[in-house]
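Let's start with one chain on its own, the form predicted on its own, as structure tokens.
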Amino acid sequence: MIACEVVIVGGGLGGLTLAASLGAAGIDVVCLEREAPSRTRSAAHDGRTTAIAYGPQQVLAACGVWDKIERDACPILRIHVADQDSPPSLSFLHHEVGAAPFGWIVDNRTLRRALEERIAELKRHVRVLAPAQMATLDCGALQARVTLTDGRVVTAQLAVGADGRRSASREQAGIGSYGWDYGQTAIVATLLHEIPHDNIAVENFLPGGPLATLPMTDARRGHDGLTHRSSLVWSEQTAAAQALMTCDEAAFTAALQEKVGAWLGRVRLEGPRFAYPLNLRRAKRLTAPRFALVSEAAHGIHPIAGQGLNLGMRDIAALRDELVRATRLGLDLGHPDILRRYEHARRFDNGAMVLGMDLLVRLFSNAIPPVQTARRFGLGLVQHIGPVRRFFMRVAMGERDTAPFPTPKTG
């Protein structure tokens, strides 16, 4: 029997961030990850990068993780949005809303490594069990109980589901979900390119789906004279994406060069291509008795604006604040009032973001001429109305519901 205050089902980026945040506050946590560390740390496990907005960056800083990734995090100083080659476009400049960047691009392996290092420093309060797969979840009146497939049992005051869009813990807690497939697949890779990106994130809405290039730190060792790097997120209709994933590197690079155009100069891949089907999945509620959902177990959205992990970070900040407050008052961390406040704090932001991202996908994946005309008019309108443009810039920076209580960095 393993006893703790909070058990987290899922040891991805969301689960590890919550574990580090709670551990830094002195709350005893057990985090369960079904994959072995040798797999989660391998280059083949995850080829994605994460856009960390300014608000969520404050969450990582508060729990002692940010200083471990800052050197490898590339700031975003400008965001450029285009609709194919049409003249109206939208540019956001970070200095219009303050000195801080819009956010930073970090590859997921770097972020995971930093989280694992911080958790190792917090070993008095945080234990990660891996591989450890949940068999059953039983949330009773007095405690949450997770039984693992190997027979071990973890008990806690509160269980948290952070096990992704197909969350088994969500299902066992009796929380329904809804969603749909977009018929698109995102091709993700790291690009080497000839011309510096100048810290500009570009999103170009094409007929098959958006193509984004996100600025990364330069390669320590270049290839073929190319040292500048960007993260590629190329969304295409699934059949077209499958063809791109199976063609050879030369054919893929030629197709990519045509899509990216000349602004980065000559481009090539730094490593392998990854493919991720795109869909929406949202839980019908965030809590059940002695149970809460965070991150993609609560809501999985299209990467159209790079807000997926940032939305999850706001869940983590809100839940952490409630649990820290309860700890200071000596309350049961699974008390219904705590879970009710968490649900209330996240309901509107989650709903608005899920709806907003879904509308963007449908609006910009639409080739009907009147819709194209309307969205291009909208881009031009936002570009020329300062208060509206600054509102969208603050949303991009994640400046909502992210500021946690100050936390001493305990070791």
Ligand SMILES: Cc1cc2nc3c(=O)[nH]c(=O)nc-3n(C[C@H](O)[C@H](O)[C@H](O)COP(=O)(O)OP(=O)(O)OC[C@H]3O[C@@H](n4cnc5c(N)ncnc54)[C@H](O)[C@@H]3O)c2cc1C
Second form
Amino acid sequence: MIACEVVIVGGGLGGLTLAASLGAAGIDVVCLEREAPSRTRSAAHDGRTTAIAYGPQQVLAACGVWDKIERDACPILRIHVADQDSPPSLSFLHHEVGAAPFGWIVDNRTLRRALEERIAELKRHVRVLAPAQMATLDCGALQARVTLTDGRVVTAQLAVGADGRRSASREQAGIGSYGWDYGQTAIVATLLHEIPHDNIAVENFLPGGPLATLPMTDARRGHDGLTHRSSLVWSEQTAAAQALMTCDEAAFTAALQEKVGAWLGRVRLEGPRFAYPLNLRRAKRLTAPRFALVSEAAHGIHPIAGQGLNLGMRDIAALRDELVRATRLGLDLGHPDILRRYEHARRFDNGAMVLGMDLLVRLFSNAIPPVQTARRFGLGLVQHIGPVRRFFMRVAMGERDTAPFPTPKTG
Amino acid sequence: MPHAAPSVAEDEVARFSAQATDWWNPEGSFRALHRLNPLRLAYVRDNICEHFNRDPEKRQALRGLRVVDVGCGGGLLAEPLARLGADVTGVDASEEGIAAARAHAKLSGLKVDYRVDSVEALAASSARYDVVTALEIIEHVADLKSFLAAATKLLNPGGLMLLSTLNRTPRSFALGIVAAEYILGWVPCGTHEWQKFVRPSELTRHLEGQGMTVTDLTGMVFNPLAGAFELRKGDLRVNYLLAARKA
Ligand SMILES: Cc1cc2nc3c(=O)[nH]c(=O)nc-3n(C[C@H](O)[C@H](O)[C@H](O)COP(=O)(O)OP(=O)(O)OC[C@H]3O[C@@H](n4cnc5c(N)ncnc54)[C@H](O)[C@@H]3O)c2cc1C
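Other form of same protein, the form predicted in complex with the ligand, not the form predicted on its own:
Okay, now the whole complex, with that chain kicking things off.
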């Protein structure tokens, strides 16, 4: 039997960030990951990049991970939103909300490597078991216990579900969820291009779904003289996406070049294409006795504004704050007060973001003329009203104080 | 991993659990205490840290301090204090309480010295402490004066005493007895006798008679909007906490 204070089910980017955050605060953690390290570290495992907003960057800095990725993180200084290539469109400049960039683009493999490195430094407090798959979770009055498929048992004061959208721990804890499919699939790939991106992120709302190019640091070794890089997230109706996934690279590049136009110059793929079906899944509650959900296990959303992990990072920061507060009171880390405060702190923000992103998807993924007119009008309006613009930008930057009411202080 | 509980055999877990579950079930008969606990702990920690010049941000803020919790019940206060590094003794007259406390401490992997004893008997021994805590207990004792004399005797010179109880006011009758016991069912009916509630002025007078100096009085007030208790300096009408120093 393995004993610890907090057991985290799932060692994706969410689970690992929580493990590092708690370990840095001196809390003893065991993190369970189903896949073997040889698999999670391989290039074929995750082709995505993550847009890390200012708030989540602070979370990574606080647990000592940011230092390790800063060099490979490309700042976003301008966000350009286009509606099916036609003006007016929105353009956000970062110094309208202060000196810091909107966020940084980091590829997921770099982020994972940095998290693992930090966790190795924190080995006094953090253990990652992999491969280690949860079979059952049993949250009793006195402790939480996870039984692995290989028979090992891990006990803790609190169990955290960070096992992604199809969270089995969520189900085991008896927390229901709801969701729907967008009928869209995101194609993700890293692009090499001729003209520098000037740190601009472009999101173009096309009828089939949004197409985004996100600025990355230059390639160490380019191809065909192309060294500038951007990350492509191209959402399409699933049938169209399947065609784009199966066609040869030349055909794909031609289709892509047509969509992104001339602003990046000539483009080509740096590596393979990855396909992610897009759906929404949200847990009905975030907590059960001795159990809390974070990140995608709590809410999987559409990547339309690159907010998925950002939202998860805010869960992680809130849970970390509550657990640190509890350690300073000497409380059992499964104390209901901790869970009540966590649920309270996160419910509004998560709800607003999940609904907001869903609305964006529905509003922008169609070509119905009145909707088109309305949203152009909407974009034009936002562009011209300073406070509204700044509010949107702050939310996009992932600051935590945008919730309309503060959480009550109870000592 | 310094804070981890040691491995416990399956059958022991089951046996201990049966004893400890009532005291330690956050939704059971001690629900109100569980909800109050973080707030009481914050008060106790902050007063001890201030008095003994400790950093309240440290996980082991109370390391090395000798604390006795009088009327410790199942150990709801004693265990957190032990986690904060204090060297804790818990005394309670109830054998079941102490049995539950012992069982639970074992499960939590914490060392607390639990004893079935009265405060007077303990004071008659040579044991002395840096801190005496007696929370939600003095409204239950038969002889307050003798209780406070013994509690004072348990303290080292310069030691700190922390008490909490219910004031004897019309409001405490309405909230502490009628609402808490009969309407909301937070505590079992018959838990409290209003006549035994103690006014802050009476408590201060008793303590001063023992040579103690009262350094703080703070109210614990239920805020229905937040659904939680909070500390409020000026409002001692129902639940309140008190800190006193021995010369
Ligand atoms: C196309 C796309 C683009 C995105 N872009 C962005 C972006 O720009 N910015 C942003 O902030 N977010 C973005 N996101 C979201 C982001 O990728 C996720 O939020 C992030 O990866 C965090 O996921 P997670 O760790 O919660 O879950 P996951 O990555 O799903 O990790 C869950 C882990 O749990 C493990 N697991 C599952 N079951 C068990 C079990 N029973 N026992 C043990 N382990 C188990 C799995 O193996 C997995 O490793 C994007 C998502 C998509 C699909």
